[in-house]
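Next up: a single chain in structure tokens, the form predicted on its own.
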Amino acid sequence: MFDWKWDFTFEILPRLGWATLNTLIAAGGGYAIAIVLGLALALAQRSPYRALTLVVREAVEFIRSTPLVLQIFFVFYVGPQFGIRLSPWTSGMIAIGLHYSAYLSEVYRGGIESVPKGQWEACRSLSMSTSDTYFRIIIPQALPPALAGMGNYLVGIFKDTPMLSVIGVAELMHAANAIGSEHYRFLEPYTLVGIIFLAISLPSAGLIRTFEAWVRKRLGMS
């Protein structure tokens, strides 16, 4: 029988509010790592050094083929055996960043490969360095086609943050589980968590599409 308690709902809202902030911080930190590391992995796969290219490609495939929760456990529990002791927060953000950097590297790679070959040939004819070619000519043109994929993974990271609860990070699901265990009521906290995720994910997806359209318009691509 449906038994929703409004007084209990208002009582737990502040606690879930702080957990929401923690979730957004974890997602934002992980995404920042993924953006930078993903670009580095994408460029490394286009390196003239075949050995480096093969190693990076295999590493990307390995990361994409293993569960995020396993990588979280590995960073947090296995790291100390090698002298790397990190807090749950830091471990979680690094694991999320590492996991999604593998996916973003493929998004970057697709964007880079979409740039017309004539752009590369023009850079070579002007004797531009590799770094100038990438960061002044190629990457600015590769980003607009990649924005949709990058935005999707941002929403994906946000929805994957509940996995951080397995190492004690006080995000939304961790808070909901704690509230439910303390009060022996799970209906309200779990329902509110679902509503909060929905309330953040749907507007975020819309903003990403709007930003993508704005960038394309600014660059004369639409």
Given for the second form:
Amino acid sequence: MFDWKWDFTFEILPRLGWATLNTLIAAGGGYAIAIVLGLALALAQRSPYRALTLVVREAVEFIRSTPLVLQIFFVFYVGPQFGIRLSPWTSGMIAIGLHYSAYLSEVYRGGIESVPKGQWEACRSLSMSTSDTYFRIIIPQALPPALAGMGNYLVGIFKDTPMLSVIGVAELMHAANAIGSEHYRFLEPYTLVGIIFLAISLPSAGLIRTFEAWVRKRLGMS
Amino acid sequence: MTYWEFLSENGGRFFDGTLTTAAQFFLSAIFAILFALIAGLMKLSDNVFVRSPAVVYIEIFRGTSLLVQLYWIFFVLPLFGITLEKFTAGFIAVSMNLGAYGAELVRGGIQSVPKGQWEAAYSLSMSPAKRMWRIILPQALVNMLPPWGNLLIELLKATALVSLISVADLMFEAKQINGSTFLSAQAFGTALIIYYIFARLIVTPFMRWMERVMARKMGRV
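The structure above corresponds to the form predicted on its own; please provide the structure of the form predicted together with its partner chain.
Shown next: the complete complex, the earlier chain at its head.
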């Protein structure tokens, strides 16, 4: 019943290691898109143009309540229908980045709303421009309260990368599937993938908390 | 082919898929609540032998991906003599994953009940079980309903992954329709809209209604 093969384990470990690197790159790439796009979505929801605010709000709601795996398929297959060919990597990054930008925009929104009203009024009375107000005064203060949420979604994006295997991105799950069907053994590859995920996501949750405390200390907030 | 022709031709398959997704959603929601309640209560125990299995369960299922867990349950568990049908494997994996997240909500909800409530129940010499069921849990439930609303949306989205072990849910039908008609925007777009309607017009209003009902029952209007 329990026939774990150690020689097979060591044989496939290097291959899984390389795939882990791809997983980390995918997570990092998706996160980079999400961080920038999320800020744009958060700021758009605070714009004075009511129509823009409503459309963005609904779009964020839409992205947040539909499955990521379906969005990945959508981005990958819909492009070619209109003559735009995207590689699995590109469409995967776009889909996962877009999905998480919706979540991050909510985190930023919460952070921005936590900045005291007096800060806005002070900027106004100094007649600062809107962009100066945001980038020099509001966002630096909104960041520390948002850090915890941002960190959670970094781990979240990492754990969602296996979904990219469905369009053929060569990350960890994809490698495990390939190994499984080549050798007709699924016990070791799938178990190892689980262990690798645990080994990365558990310590990073702790690291993120430490980083958050460090930033707060550097900024003199508590 | 116009979109209406597309819909009238494939509407039946979308409908069948939606029914399977709804079944997966309700079954995984029920089991997720059950797992969350058991693990959340176990994690609050003072006894280390009761607490540690819950901690291990929560950390493993929150620390790895649902897709990994789904494949593990479907492809690896049979090697240990536990063979689950794909439909069952699907909602068991989804409910165990979301149940681990829910367990933390249960724990937080129970801990948010003021200490005086525990002491009052104790001083009335209620049994621990009665105290939990009649005093603590109802109040904890009111506190944790809003985050559970979010979790149920996550659960609905998570059910889309069962299509990867070929459960014929909405996602699976969308893929099949895409494969036979090559109309990707229509096939996946329709599925996206159905998921959105499900989340926005069924799950969210139901949770809002639950919140109102519970608030009224607890006299917190």
